[in-house]
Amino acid sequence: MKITEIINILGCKVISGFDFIEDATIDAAFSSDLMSDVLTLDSSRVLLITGLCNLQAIRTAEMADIKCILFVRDKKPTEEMIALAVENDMVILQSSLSLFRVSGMLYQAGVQPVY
């Protein structure tokens, strides 16, 4: 699914990665606030959905080769987080919805889970 479709489905805000959202696609999504679980992923083109809004989330996504993160519950990334995401060509999205609701909406729209 194209990231632009995700933005339309959820009505979320783009924080970084404006240059990549038109062409970027995801194959599956993974919802977690435990970054140790994210490190177990062996998939490319994954959307990480999380409420853990700190530098560790960006670093973990970088290590897991995840290029798109969606922060839920209206969590706002810091300038340092945004700078690191830009440095790594990551798309950062923000939604006021809960992790559960976002996951359900995307699943209903056809986004597949990693597991």
Given for the second form:
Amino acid sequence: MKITEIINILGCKVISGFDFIEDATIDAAFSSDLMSDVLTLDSSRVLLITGLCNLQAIRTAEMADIKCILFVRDKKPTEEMIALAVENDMVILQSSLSLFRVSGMLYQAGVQPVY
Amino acid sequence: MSNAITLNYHIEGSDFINAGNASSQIKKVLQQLNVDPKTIKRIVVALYEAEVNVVAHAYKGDISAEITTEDITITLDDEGPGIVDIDMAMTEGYSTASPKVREMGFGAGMGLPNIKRNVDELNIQSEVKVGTKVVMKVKLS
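Based on the form predicted on its own presented above, generate the structure block for the form predicted in complex with the partner chain.
All chains and molecules follow, beginning with the one already shown.
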């Protein structure tokens, strides 16, 4: 699914990745606040949905080759987080909705789970 | 082995801002060397978990990575409390992490099992109240 479709479904904000958002797509999504769990994923082109808004969320995405992160519950990424995301060509999205609600909406719209 | 590349990094305990810097630098070098992306992911996931372990548990540590055409050997040598029971630490779900570490999204007892899953060879030596030395090797070809 295209990231632009996800933005339309959720009505979420784009924080970084404006240059490549038009072409960005994902094959599946994974919702977790536990970064070690994220690091077990073999899949590529995954959307990470998380309420964990700190530098380690971006670092984890970098190591796991995840190019798109959606922060829920209006958690605001810091300047350092955004800089690291930009350095790694990541799309960062922000939604006011909860992790459960966002996951449900995207699942209903046809986004595949990793497992 | 000729043409080996050696990279060295220092880690400070509890420095969560910089946790992952060494893993990030090593990832960039492996990308420049055109290592297969799936192999790079295995290496950096294992290394990042190990780096976070040093930040989370130790006072300070050093990372050394030696890259040859055949493999990469990464050694993480720390000064810290050591691991009392390595077998227990290798068990999924077993953790001695602080609440601060859990706030960072780690500390669920998956670090060492995650490392083991991603490397070809893993050797852990630890002395309580002295430190821990982790050596991991991944074949590149």
